[in-house]
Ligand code: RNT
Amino acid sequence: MNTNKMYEIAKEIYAELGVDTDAAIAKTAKTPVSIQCWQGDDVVGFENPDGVLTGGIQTTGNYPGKARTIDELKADFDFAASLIPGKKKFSIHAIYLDNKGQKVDRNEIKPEHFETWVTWAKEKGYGLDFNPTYFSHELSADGFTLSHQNEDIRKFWVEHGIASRKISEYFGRETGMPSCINFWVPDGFKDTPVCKHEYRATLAKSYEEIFAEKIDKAYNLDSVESKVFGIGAESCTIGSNEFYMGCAQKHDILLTLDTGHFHPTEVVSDKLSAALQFVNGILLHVSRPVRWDSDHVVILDDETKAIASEIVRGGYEDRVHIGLDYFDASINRIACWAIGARNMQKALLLANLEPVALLKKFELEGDYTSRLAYLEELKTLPFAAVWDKYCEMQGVPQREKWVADVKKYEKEVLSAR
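Just the chain, alone, in the form predicted alone, possible?
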């Protein structure tokens, strides 16, 4: 199939609407998408290979060939990255440290435990993001961490947060790209609590201590993430949306919006322009909730497209940091990375191909008829030809051709594990 010929036709069609497809491709290519490490090994990490997930974190499925070591996880992601166009970051949880077989507790982690990740990222040209791990630990077994009413336990988790920020700063200094560090804690009650005030006041106190030291935002970008409920925390989540909106404003940090962390009728795409009136930036966790925060692989659904459109329409490219958050162990894990990340890239490219200025003109003139008509006609423009050209320019497989590559890797590499 002649990609160039198809692209030239598509280019002419989009040009009639004032859209420069070359510019849209270039803009999409330079927008970083942070891809989650935990898809590659079912959120097990390397702190304790025999560890059990707790804190409301669950993964389903037992597809063969998951990564068991840091080197295997790196190799798997490198292969996945060869299938995904665009600028990439790799998001690492604290439990993915290289402890060299030694016991290193969460409050003792240091940049040296992540040197192997930094060396690899610099070689490959990836950025790095970081996540403190507030689950799957004996001191979080009762469901509380930073809001814990036991002062010794609370201090342990505060120390983990402080240590994590140092690692994030290290990532940013070494890679030359700011590292987004995301704070999410599982704290909450299964049944209706009486002492909500005490727990939320404690959580607020913990963040005062964690964020006390100012770190250059050129290297480290702090962010806090809410959740409407979780397994074992169905009746009250200490870190609610209102709590973290205030926290982000108070500490002048990012607000994390996860597409699976709200009520089923709420959508993150509608929250971007509202929250960005009051917070300086947002960290996205793009996932696919199926009735709840189930972290299904991202598909090119209406909400994913709407999120990308809101970023571009609002001119938020420098204020919204895009990250993915899902994990599926029921199918090939590398394919999950490729499917989700390629779909996020498709959504961004679609958004960059919108004639935003024209659509805004219709709206501001009160011509809602034209606005709706054009939005509908855009859906059948030859986007696929532009996507194929983008993939060709990025040196990654077009259309479904990448699936055969994954099957080959599975046969030659994963099946031997």
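For comparison with the form predicted alone, provide the form predicted in complex with the ligand.
Chain alone follows, minus partners and molecules.
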């Protein structure tokens, strides 16, 4: 198949609209996308080999071949990364520490427990992000962590947050690009609570303590993630959207918007330009909600495309940090990484191929007819030829060709596990 021939034709067609396809490719290639470690092993981690996922989130499926060790997870991700174009970060949860077989509790984690991850990331050229783990632990078993009304338990989790920020700072110093640290706690009630004030005040106090120490933003960017409900916490989530919008403003940190954490007709794409009037930055958890689940593999749906367009149209490339958050155990896990991350890349490339100035001109002149007509016609431009070219330039497989590579890896590597 002649990629160049197709690309040259596509380039001409886009140029008629004033769009430079070479520039769109170059811009897409340098926008980092952070890929979640937890897709590789169903959010189990290496803290405890028998770890059970709690916190109102769940993976379903038992597809064979999941990563059981740090080396397997690294190898699987390296392989996935060879299928995904663009600049990549790897987002690591605290339970993925390298404790060398010793018990290290959550409040005792240190940079040294993540040194092997850093060495690997530097060698491969990945950026890193961090996540304290506020679930899958005996002290979160009753559903509360930073809002816990037992002071000893609350303190334990505050210490975990403080220890985690030091690891994120270490990631940033070592990799030369800031590490985003995402605070998500599962705290919530199955049934209607009476003490909402007390729990939310306690959560607010815990963040005062966790964020008390200033850390250079060149290395560490704090972020806080809201949610509407979780399994077993259907009636009230302590860390709701309003809670964290205020928290992010107060502490001058990022707000995490997870696309699966809102009511079904609310969309994150519409929230970016609103929240960014008042918070400095956003960390995205791009996911796909399906009924009760907020964590299906990202597809190239309207919302994913709209998010990418909003980033480009708003000029938010430096303020919106793109991360993925989903976990599917029912199909090949490496394919999940490839499908979701390739789709995020497609959405970004599509957004970078929009004739934004022209569309804005139509709108500002009140020509909504042309706005709608162009937005619809843009959908059938030869995007595929530009995407193929981008993949070729990045040295990753074009179109569906990567699927055969995954099947081969499955046969040669995963089936031996």
